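Next up: just one chain, as structure tokens, the form predicted on its own.
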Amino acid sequence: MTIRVHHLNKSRSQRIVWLLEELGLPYEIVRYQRDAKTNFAPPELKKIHPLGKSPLLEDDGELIEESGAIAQYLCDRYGEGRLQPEPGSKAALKHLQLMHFAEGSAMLPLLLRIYVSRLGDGGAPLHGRIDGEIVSYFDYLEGILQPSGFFIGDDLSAADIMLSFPVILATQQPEGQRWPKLKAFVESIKARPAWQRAMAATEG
């Protein structure tokens, strides 16, 4: 059975397609378009999963949700040791933490900034806390980026792929100039042929 990715335009499901490209796996994309006014996912996604969220991955009769779980599944099942450190190593523990940090911590203040900004003056009391969290989290990522330009070791890992979305978004924020290493990371991943193929497949 072909791996199938349920992809919503301009969403974090781009990372799953990029991962599939890095692994050299065949896949099929089922595309969904956001509502032009609300920016919400279309109701058709709820026919696949009751939450109506993307990405969703179909493989071997299983429907898998959550970006981090999908990335881990693909690496474990098809990676053959690629894109993740040796199991049981210190690097593997750090990799696991960063895989979850990408969605569990890094994305939260960025999303809050987007949503709270729509409240106008009503959101003003929250700005300071949100701004502080963004600076804290991405200062941390700036500090742990390795001399190699990756977050774990000398080569691209699934953690880099998972972190790519919040890092790209963060470097586009007003504070972006304080993170030159993260900006260099973004430039380097965008130069990868697999990234370029994934973007052409998802947004082209």
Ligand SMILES: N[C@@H](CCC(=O)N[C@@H](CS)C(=O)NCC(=O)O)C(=O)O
Contents of the next structure:
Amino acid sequence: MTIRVHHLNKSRSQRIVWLLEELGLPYEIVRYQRDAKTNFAPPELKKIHPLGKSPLLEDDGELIEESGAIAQYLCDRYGEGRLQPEPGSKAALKHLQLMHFAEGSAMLPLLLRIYVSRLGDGGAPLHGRIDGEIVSYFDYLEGILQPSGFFIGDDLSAADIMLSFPVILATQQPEGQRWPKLKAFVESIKARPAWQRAMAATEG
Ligand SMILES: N[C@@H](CCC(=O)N[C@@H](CS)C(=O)NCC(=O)O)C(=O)O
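Okay, that one was the form predicted on its own. Can I see the form predicted together with this ligand too?
So here's everything in the complex, that chain up top.
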């Protein structure tokens, strides 16, 4: 059975398609379009999963949610050692942390900024904290980016793929100029043929 990605336009599921392209796996995409006014997913996605969020992956009779879990599943099942450090190594421990950091930490202040901006002046008491968290998290990522240009070792890993979404968003923020290494990371991933194939397949 072909791997199937339920993809919402302009969403985190881009990186799952990118990962599939990096691994050279065959897959098909089921497309969903955000509502033009609310930006929410269409109700059809709730027919696949009660939360109606993307990405969702179907493989071998299983429906898998959460981009980090999907990325880990694909690497474990089909990676043959690619996109992950040697199991049990120090790099693998760091990799595990960054895989979770992407959704568990880095996304939160970025999402808060989007939501709180809708409160207008009422959101002002929260701005300082949100701004501070964005600077803190992405200064941290800027600091740990390796001389190789990747977050772990010398090659692209699933952690780079997971971090790509928050890092792209962060570099588009007003503070973006603080993070030249993260900007270079974004440029380098966008130059990858697998990224370009994924973007053509998802947003093209
Ligand atoms: N932590 C989840 C987040 C899933 C999520 O919130 N996806 C967004 C797209 S980036 C979504 O489906 N939003 C549509 C909606 O909430 O209506 C993951 O990484 O898979």
